[in-house]
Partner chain sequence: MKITILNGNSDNRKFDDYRNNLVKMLKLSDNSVAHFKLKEMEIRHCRGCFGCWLKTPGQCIYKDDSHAICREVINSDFVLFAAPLVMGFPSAVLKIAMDKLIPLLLPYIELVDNKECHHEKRYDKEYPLIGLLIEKGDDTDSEDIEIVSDIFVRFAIDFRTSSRFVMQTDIPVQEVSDEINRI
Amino acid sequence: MKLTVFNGSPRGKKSNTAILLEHFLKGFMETEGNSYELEYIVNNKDVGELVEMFKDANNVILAFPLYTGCMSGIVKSFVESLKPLYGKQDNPSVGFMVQGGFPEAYQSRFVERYLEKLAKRLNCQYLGCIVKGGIEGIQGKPQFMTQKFFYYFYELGKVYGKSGKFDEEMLKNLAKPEHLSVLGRLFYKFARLTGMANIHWNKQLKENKAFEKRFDRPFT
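Would you give me the structure of the chain only, in the form predicted alone?
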């Protein structure tokens, strides 16, 4: 099987999306004869070239992080550039991978519905959507905290490499929790009230010299 993979993270090769794809593709390559081409959307200024890659592919996976309930601008731009392919008969099968910092899978379900509708508009066989929350910060987590869901991504890739489909039961297990438990909601409320929830984000803002602008409202 030949697979074309688009990584839509603005962080490119240093992204959490890249890490998850690495495990998925490792499983995918377990099947003899499989091959893939990986393209980072953020590094490609020629949108026409990306559209041609999509058009010429047999199987596509588009992976990206959830950004405030939706996709990043570069992914939206890429998706809109596919409009000339809408309804064509020879478009590839397409699956998606959406990861985010929110721990609940529910946060990604709205964009998942959009992606399913997108596949139908493109007349593509829709393979499904891999959803995983709680991913922000995984690069700094110890192995025991990540090995379980890394294994799920590997196994999903392995099954996909053999069958050309996502395993529905594995998708459900990987996505958990769908909603936070009562205890989980109380913890996050406590973290928000004490400022613990902002530690990571404040660190990011300071590193990018944007901490003093965190309450700016440029569109009002």
The other form holds:
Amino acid sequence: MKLTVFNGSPRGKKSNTAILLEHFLKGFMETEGNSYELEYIVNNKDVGELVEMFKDANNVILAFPLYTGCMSGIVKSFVESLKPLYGKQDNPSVGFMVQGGFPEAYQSRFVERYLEKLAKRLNCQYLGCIVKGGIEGIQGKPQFMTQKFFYYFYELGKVYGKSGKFDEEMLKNLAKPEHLSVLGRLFYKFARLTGMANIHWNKQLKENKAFEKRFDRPFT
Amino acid sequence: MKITILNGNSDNRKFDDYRNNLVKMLKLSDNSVAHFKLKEMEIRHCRGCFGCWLKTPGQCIYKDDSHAICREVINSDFVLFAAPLVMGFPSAVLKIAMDKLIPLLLPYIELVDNKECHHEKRYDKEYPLIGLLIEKGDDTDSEDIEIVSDIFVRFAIDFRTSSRFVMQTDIPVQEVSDEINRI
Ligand SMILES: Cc1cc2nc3c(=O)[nH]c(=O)nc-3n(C[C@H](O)[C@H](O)[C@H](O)COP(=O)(O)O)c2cc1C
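For comparison with the form predicted alone, provide the form predicted in complex with the partner chain.
Whole complex next, starting from this chain.
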């Protein structure tokens, strides 16, 4: 199976999207004969090239971070550039991967509906959407906190590499929490009250010597 | 009332005329209107660096036109987002500008309605109410409108405000203007 992957993160190679894709693709490559090409939307000056890649592909995965509740501006630009492929009969199958900073998968469910419709628009077979919240900050997290869901990405990739499909049950398990549970809410309240939730940000603010300015309101 | 219009027109004369009429009408009924034609402005797309929270808190580290937009938006009573639908969604030009509003928030997260995580407001005031004006494309159906409206409501929650309407340019301009004047 040949796969074409688009990483839609504005952070390009240094993105969380890249890390999750790495695990997914490792699983994907477990099936002999599989191969992929990976392109970064943000690096690409020539949109025509990306469109060509999409057009020539049999199987596409588009992965991106959630930006203000949907796709970012650059991913929307990419989607707009696909307009010439409208109505073609042999467009690739597409699957999506959306991840966000907030913990709840629910926050990505709205753009998921858009993506499913987009696949329909382009006459693409729709494989589904991998959704995961709570991803901001993973790059500094200890292994024991990330290994479980990294493994899910690997497994999802492995099944996809074999069958060309996303496993529904795995998607559901990976997405947890879909909403915050009562306990989850308590945890977030507690973390906020104690300042625990802010450590991640405050550490960086201090490193940047901007901690005193963190509440600045430059526009009033 | 102070109104800001973020106009994400990609390439569409009819939409331009509609919106210009709307601006005229709103001014006639004593509103002050700041009208940004996003396509003609210099707005670098968000790089996801969080510098607007962690380096130069409250503003994008790049001195582009997003500063002027943030200033108008946060001092408005109402913000109208306007764009044609392209591939079933408001234009990328508009979305690029919307991404650049996150300096109006803080990095810190709180539970909204005791339910969902969202960022805290940076400014200690009511955030402007928002509305969306869209022009349908040839391929737009009612499902698209529903999806776009639902995503817009999510955007409103992220920006700690609420969406007043999603309207389409196939109704008379007067109706949109009246709707805004009722806010
Ligand atoms: C402009 C902007 C808007 C964002 N909006 C959301 C959002 O609405 N919901 C969310 O969960 N995370 C949001 N995030 C956080 C990113 O989705 C999160 O940091 C993600 O892990 C970044 O992935 P990347 O490194 O692959 O770009 C936003 C980040 C930025 C910069």
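This one's a predicted model, so the numbers in the text were calculated from it and none came from an experiment. What we label the rigid core is the largest C-alpha set whose atoms superpose within 1.5 Å from one form to the other. Positions refer to the first chain, counted from 1.
Hinge motion between the two forms is captured by two rigid parts, the smaller swinging by 22° against the larger on C-alpha superposition. Aligning the rigid core leaves the CA of Lys203 displaced by 6.3 Å between the two forms.
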